[in-house]
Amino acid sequence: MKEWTREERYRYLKDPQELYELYQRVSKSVYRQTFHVQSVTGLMNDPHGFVWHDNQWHLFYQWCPWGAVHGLKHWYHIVSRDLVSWKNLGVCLLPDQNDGYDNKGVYSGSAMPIGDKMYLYYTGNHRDADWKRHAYTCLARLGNDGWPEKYPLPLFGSHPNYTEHQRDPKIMKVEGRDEYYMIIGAQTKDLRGCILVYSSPDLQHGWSIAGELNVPGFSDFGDMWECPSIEHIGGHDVLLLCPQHITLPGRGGTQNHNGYILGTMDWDTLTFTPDGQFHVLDFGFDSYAAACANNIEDTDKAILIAWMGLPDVSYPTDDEDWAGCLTLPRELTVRGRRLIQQPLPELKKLRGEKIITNKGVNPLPKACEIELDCRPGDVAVKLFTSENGEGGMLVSFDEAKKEISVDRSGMTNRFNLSEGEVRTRPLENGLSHLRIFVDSSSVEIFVNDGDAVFTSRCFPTKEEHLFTTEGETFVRLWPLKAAVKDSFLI
């Protein structure tokens, strides 16, 4: 694997043609996705700035153009009418090439539309001459011509009572309150994750610190909280966050997580009172930095999309100088004391002609959707098996244990072994339904109509192109059409 120098990682992009040869090479990869958003070149990670504006969905993602490395980050812009088919618009926010407030990266943030303008809030990653980090919360205005205008000064800088790890501003308007709020992931001086709250009567000016969010019972839960958000879904407040460097039961060696807490938010006291424990959003191997769309009118649900990857790990396509994709957008609702995640109904537009599969070994299209209705008893689905039905990724339900598990240790290309190769989730009411989306290098499994989700990257060889099922199931399969065109727009 390539060892990147600091100069290579933080090289400024001056001409799109500098990337054309890399784009041509990357586009030939057998692991390029068919219906998932992925970067044109290099590395993509956090989605952000997710918003409905001007009769279309806007989404941005972190992009390092040169290769599969966390270096100089940009905001890349894509749009969609239906959250299924996406169009590249090219890079939107670039780091300042001089000594500006974002001279070493335009980091994650959020967006808020007002009139025909869209305001982009982001973390400016600044490094001084001694390479010391300084974080600034910055603002840009995106006009209807698609060109961003950065404000010359940041809204505010790092709070001195916390470490330099202060990032990922989420802008929000709370119903019934006059001011706007912004929450930011942060780290205390004694290395505990937390959230800072800022407020202002105006989107563009007058921001001041309101205080630190109090979350009783979670004062020592990881050493940094990334990508925080507070959503109101179906009468419930939901705190989403990514606690870092903490080990959780059932999550193998993974130390970076994406999850949520249901509870009640009191903006007067800046207290989020939990109604239960921390739940992971996704029980699979590769999901992080989930972002919910701003500016949707239906308060009974939210729309979420996440990075299909993790910090501090590597993937087989790193050697091809690209990495990362986004999950399918999901509709979030609350059922009982849990978030329910379901694929959008619009995804059915990608279906080809339905195939009724046989018992035994069946062909597995490169891009497809598999749906299983399951009767009581043990169930097993093997994806990416060889000709004899061996190997691959095993999805299994144990009726006696009332537990579903995903095991990717049977794949030829094994990676991130220190994170663990098996993920499990209890199913107290048994297994009744599976909906599985297979793409060139990923699998997303929706269990019992969204009660649980397993998202995983996987990189099958050309021999691993079949699947099998066991147990009392009724199986349907649809090949899926392409939904993303990786046109070379920089």
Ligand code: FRU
Given for the second form:
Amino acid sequence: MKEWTREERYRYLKDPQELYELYQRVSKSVYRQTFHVQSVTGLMNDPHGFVWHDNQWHLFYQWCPWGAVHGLKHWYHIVSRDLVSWKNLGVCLLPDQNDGYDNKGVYSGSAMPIGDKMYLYYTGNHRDADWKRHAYTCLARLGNDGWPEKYPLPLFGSHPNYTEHQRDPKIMKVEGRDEYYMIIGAQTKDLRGCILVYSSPDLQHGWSIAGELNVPGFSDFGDMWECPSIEHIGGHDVLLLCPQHITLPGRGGTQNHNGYILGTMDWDTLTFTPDGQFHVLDFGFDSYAAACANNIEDTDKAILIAWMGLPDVSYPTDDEDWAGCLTLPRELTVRGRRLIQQPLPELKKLRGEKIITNKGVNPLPKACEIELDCRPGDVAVKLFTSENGEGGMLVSFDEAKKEISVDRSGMTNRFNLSEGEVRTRPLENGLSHLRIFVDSSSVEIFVNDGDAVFTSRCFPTKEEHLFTTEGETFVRLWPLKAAVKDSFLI
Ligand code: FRU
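What's the form predicted together with this ligand like, now that we've got the form predicted alone?
What follows is the entire complex, opening with the chain shown before.
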């Protein structure tokens, strides 16, 4: 695997032409997705700035143009009318080339649309001459002409009582309160993850620290909390966060997690009182840094998109100089004490003609949706098997253990072995329904109408193009149409 020097990782983008050759090479990869957003070249990570504005959805993501490496991060801009088909608009925020506040990266953030402008809040990742990190919370304004104007000074610098790991501002307007709030993922000096809360009467000025968010029972839960947000869904407050460097039961060797806590947020005392435990958002292998749309009108739900990837791991396409894609958009609701995640209803538009499949070995199109109704008993779906029905990714429900698991150890291309190759989730009430979305290099499995989701990258070989099912099931399959324009726009 290629070793990247610091100079190579942090090279400034001067001219789109310098990426065109790379794009041409990358776009020939057999693993390019067809209905998932992916970057034109290089590495993509966190989605952010997810809002409805000017009659369309806007979404940005972290983008390092040069290759599958975490280096100089830009904000790349995409738009959609229905959250199904996406169009590239090109790079929106670039790091400053003159030692400015974001000289080594425009890191994750959020957006707030007001009138015909969108305010973009982000972390300026500054490195000084000794390569010491300094975090700034910065603002840019995007007009409807698509042209971003960065404010010359940051809104504020890092808080001195915490380490320089302070990032990912999430801007929000809280119902019934006059001021705006911004929450930021941070790390205490004794290395515990936490959230800082800032407030201001005005979006553009006057920001000051309100305090550290108190989350009783979670004062020592990982050493850094990335990408926090507080959503209000169906009368419940939901704290979403990515705790790092902590091992959780059932999560293999993974040290980075994306999850949520249901509870009640008190903005007067800055206390989020949990109403239960931390739940992972996704039980699969590759999902992190989920972002919820900032301004949807229906307060009973939220819409979430996550990065289909993880920090600190590598993927088979790294050698092709690209990595990462986004998950499908999901509708979030609260049922009992859990978040329910369903694929957005609009995704049905992608379906081609329905195929009812038989038991035994069936062809698996490169992009398809498989739906299964399941009767009580063991169920096994093997995706990406070869002609003889061997190998592949095994999705199985064990009736005796009341447990569903996804095992990707049977694939020819195995990767991230230290994270573990099997993920499980108890299903106390058994398995009744599965919806499985397969793209060229990913699988998303929605279990029992959104009760659990498993999201995973996978890189099948030419021979791995079949699937089998076992158990009392009724199986339908739809080939899915392409929905992302993989067009070169920098
Ligand atoms: C999460 C993250 C954020 C940061 C961004 C940099 O994946 O580390 O905390 O802002 O990625 O790309």
